[in-house]
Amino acid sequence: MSHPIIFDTDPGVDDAQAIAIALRHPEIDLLGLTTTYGNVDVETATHNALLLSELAGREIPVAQGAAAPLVKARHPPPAHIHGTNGLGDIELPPVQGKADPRSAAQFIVDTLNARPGEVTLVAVGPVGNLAAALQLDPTIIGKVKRVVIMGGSIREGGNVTPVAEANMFNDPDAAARVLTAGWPLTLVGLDVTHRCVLTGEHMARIEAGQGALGKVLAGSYGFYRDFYREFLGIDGCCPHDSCALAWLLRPELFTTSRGHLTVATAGDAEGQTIFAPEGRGFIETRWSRTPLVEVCLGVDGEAVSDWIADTLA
């Protein structure tokens, strides 16, 4: 079975790894990647996006997309994690192509609209594309497959704050409209995330069977691995963006629960995402006003961790 699949991303060391996945699995079929600023500028996330895609060996559209949240300013990206160039600033070679025309947004609709009910919107950095792509387009709620969404935390607690994780607290006006529009929508958020770790020996095979993208993935996730290893006490990295495809493919190591979800937009909660069980209730019926929507709740994070190595060794 093959999925065809629009890739939302803003590489990002493990974007990158996620990516490796999407140009290679046989079951995925990469019909564009639209970039996003987040982990990095928009301009470096296309230019990544752009360099990734040729290192395998392919020729995939990428469309850039947002370079700063709809409605609050932009935090600068976090260079401490990623790197300034967004791959742990290895030196990396020349792009040779251009990014489509198009905006990212502008992809997504005639994506969408080309191929109706058979294309998965996988996002897996900040949503502000796809937030775009509804106000281009609101029939795409209908036409869309599924969205496959890397953010949030329904039980964990936050990474960027104490109740947020970083893509919903980036622009958490486009999470808002993204996550309540009411398309079939799957979040994969830190509950899950952090329960996958990718070692060194992961590493090693992956590196060993991914010839010159191979140099990037490893070189990138050595200054990535010094992050967690400070923030979270593990020997490796949480391959956060990676676990959304190993849901869309592998959807029998997660557990899932459904309810209505909202995120919170201001104040001290702000990127919160706040989830109410279906059939739950509380003292008042505004927790559970908005669509229903899948939320990832548990993992066996060995069997993914596996499953990415495997997959790209």
Contents of the next structure:
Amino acid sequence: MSHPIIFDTDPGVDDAQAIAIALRHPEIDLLGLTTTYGNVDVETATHNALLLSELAGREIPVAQGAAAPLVKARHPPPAHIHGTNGLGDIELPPVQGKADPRSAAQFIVDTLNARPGEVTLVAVGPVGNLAAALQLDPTIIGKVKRVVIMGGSIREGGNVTPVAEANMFNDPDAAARVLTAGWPLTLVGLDVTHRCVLTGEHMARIEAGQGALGKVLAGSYGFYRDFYREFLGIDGCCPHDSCALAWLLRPELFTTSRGHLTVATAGDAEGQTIFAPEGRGFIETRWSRTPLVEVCLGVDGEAVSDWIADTLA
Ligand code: BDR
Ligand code: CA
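Next block: the form predicted in complex with beta-D-ribofuranose (BDR), after the form predicted on its own:
Then the entire complex follows, led off by the chain already shown.
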């Protein structure tokens, strides 16, 4: 079965690897890449999305989106994690293609309206483009097949603050709208992405299998790996964004739970995803007023890491 998807992204080293999967996997029909600020500014994100498609020999529409969060001030991009160019500061070949003239939000709205019930929206950056698309045309809630979001954390704690994951923290106001919109939604958060580690061995197979694209993936991985080693003491990297695609294609490797999500938009808990399991009563009822969604809580991390390497080898 082929999955038509729109991939919303802020590439980004781990985004780049997920884009490669979206470009290469025979069961994915990549309809477009939409870009957002996050790991880099949005112009760099668009440049990288175009570049990665070209290196894979594909002409995929790339529509540029959010340059900043909806409400809060933008934090500087994390150059120490992804490099200033988002791809580990390795030297990059020139880009030939141009972005689609439409905004990311317009592209999402047009694509979902053209194929109601068919298209899955996979978002692996701050979710401002999804919030903007909802504002442009709320009927897309009933037209998207599913929204899969890499972001948040249910029990794992955060990676930017003790409680907040980066994509949620970067635009908590957008996240609060997107996670409670009432569309079919699966959250793939740190509870599972932190259980997956892509090793140097995996990466060597990917480099060997992907030609010019593999060189960029492996070169940028080297930079990202230094961050993991220095700050987290892990030898390897968590392939956060690829996990969203792993869930889509290999859901049997994950365990999930249904419940209600809320996102804290301000204060010390800003960006925290708060999960109330389905059917569990709380004295304060507001936690159960948001629509039901699905969250990933467990994963076979080794199998997912192997699946990523096998897909790209
Ligand atoms: C998420 O934050 C970004 O830095 C990564 O690309 C991933 O989408 C992980 O918290
Ligand atoms: Ca990302």
